[in-house]
Amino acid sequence: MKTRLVFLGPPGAGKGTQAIVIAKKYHLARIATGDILRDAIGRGSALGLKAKEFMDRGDLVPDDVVNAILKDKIHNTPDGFIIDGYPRTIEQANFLQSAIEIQRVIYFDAPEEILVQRIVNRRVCPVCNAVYNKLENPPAVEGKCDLDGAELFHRTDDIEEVTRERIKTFWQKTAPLVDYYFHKGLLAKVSAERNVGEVTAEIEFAIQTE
């Protein structure tokens, strides 16, 4: 089974749902970009905030500031991991295959309205990082996470504005990883638009299948 993974997609597709999911079940680290930089914002670092600036807008963080967190993350898993929201740009897979040989690549495909609907209703968990959906995956008790119990979040940058920003901001820069990892032969896609299960009955199959 491959356990060197990649999860691919706009905002909004599932990603991380999905590599919570799958990284509890086959026991692999998930590394999630995103969470680490807002990390490093909660925190007030100096990285975290000129990341900030660029996350307020809608826009990508430099690779620069990206790169210098993920490579440490990705030599510290030696027992498999799955990156979720990163590569964006074909300057970082580059420097994403320098680092380290990925094995497959996930591809979340879903429609802009879908994606739209699922952050501007999504919650999250400020310990657990478990996210949820008002509409779609709601938590069993309103406002609190099943896992741990804690208050959900609304992030700030969930707001429809800035969203489209973003789903626009992923065709013009992030969308070219597909043709990317296609031509590798690493990448599966999957029907994101479906429920949470068939999404990640789909995804098992291509990890365990060449």
Ligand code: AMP
Second form
Amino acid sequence: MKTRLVFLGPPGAGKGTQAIVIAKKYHLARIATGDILRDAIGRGSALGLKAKEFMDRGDLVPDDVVNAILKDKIHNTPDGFIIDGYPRTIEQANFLQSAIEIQRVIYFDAPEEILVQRIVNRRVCPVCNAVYNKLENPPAVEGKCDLDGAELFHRTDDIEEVTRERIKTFWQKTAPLVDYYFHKGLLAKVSAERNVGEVTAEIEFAIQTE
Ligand code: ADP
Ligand code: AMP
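May I ask for the structure of the form predicted in complex with this ligand now, the form predicted on its own having been displayed?
After this comes the whole thing, all chains and molecules, with the earlier chain placed first.
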């Protein structure tokens, strides 16, 4: 069983949704750089102020900023973890490699139109980071988190224009990591356009095989 995992893929592919399911089932820590940055913005910290301008326009936050976050978190994890949304550049991947050994990288493959549809309908819990979708996976009570009742929010970068920019950024800066990890023998590709349960099963297969 592989327990030091990276979830790689374009925005909206379902990485966060699956990371929550897999982390819970296998008792892994989840390190989501996007959640950490949004939390910093919410608290109005120096990190948040620095990150916000990049996030608002669909660009990546500078490598040195996210590498510092990763380094801090990775030292506090138990035996197993899922890193969700990091690395996103070759420089970040090299940094990660120097920090810890990764055992499997799950690549979420999905066509652009599905990503945009999913993202514009995404709603998130500000308290526990649970992810919903107005069409595919609505909460039991409209606008409220099933787990803690908090008011769900629509991320400011989840509007269509910024979403398309983020997908472009993915292809320019992050997609080279697919080859990078393939050549290291770590990559497992899943069909992210399938339903949540089917994608979970593909991931479980990928982390249970040698
Ligand atoms: P990512 O972390 O890759 O950006 P999320 O996990 O936040 O993606 O999912 C994006 C949106 O798509 C959310 O609204 C989520 O509820 C929905 N979603 C996730 N996985 C699936 C799936 N397999 N089928 C349909 N909708 C999904
Ligand atoms: P996410 O929550 O993964 O969709 O990330 C939201 C935004 O946070 C991205 O569009 C980036 O601006 C920023 N971000 C998250 N993770 C990283 C990372 N590893 N490198 C650079 N920017 C990141």
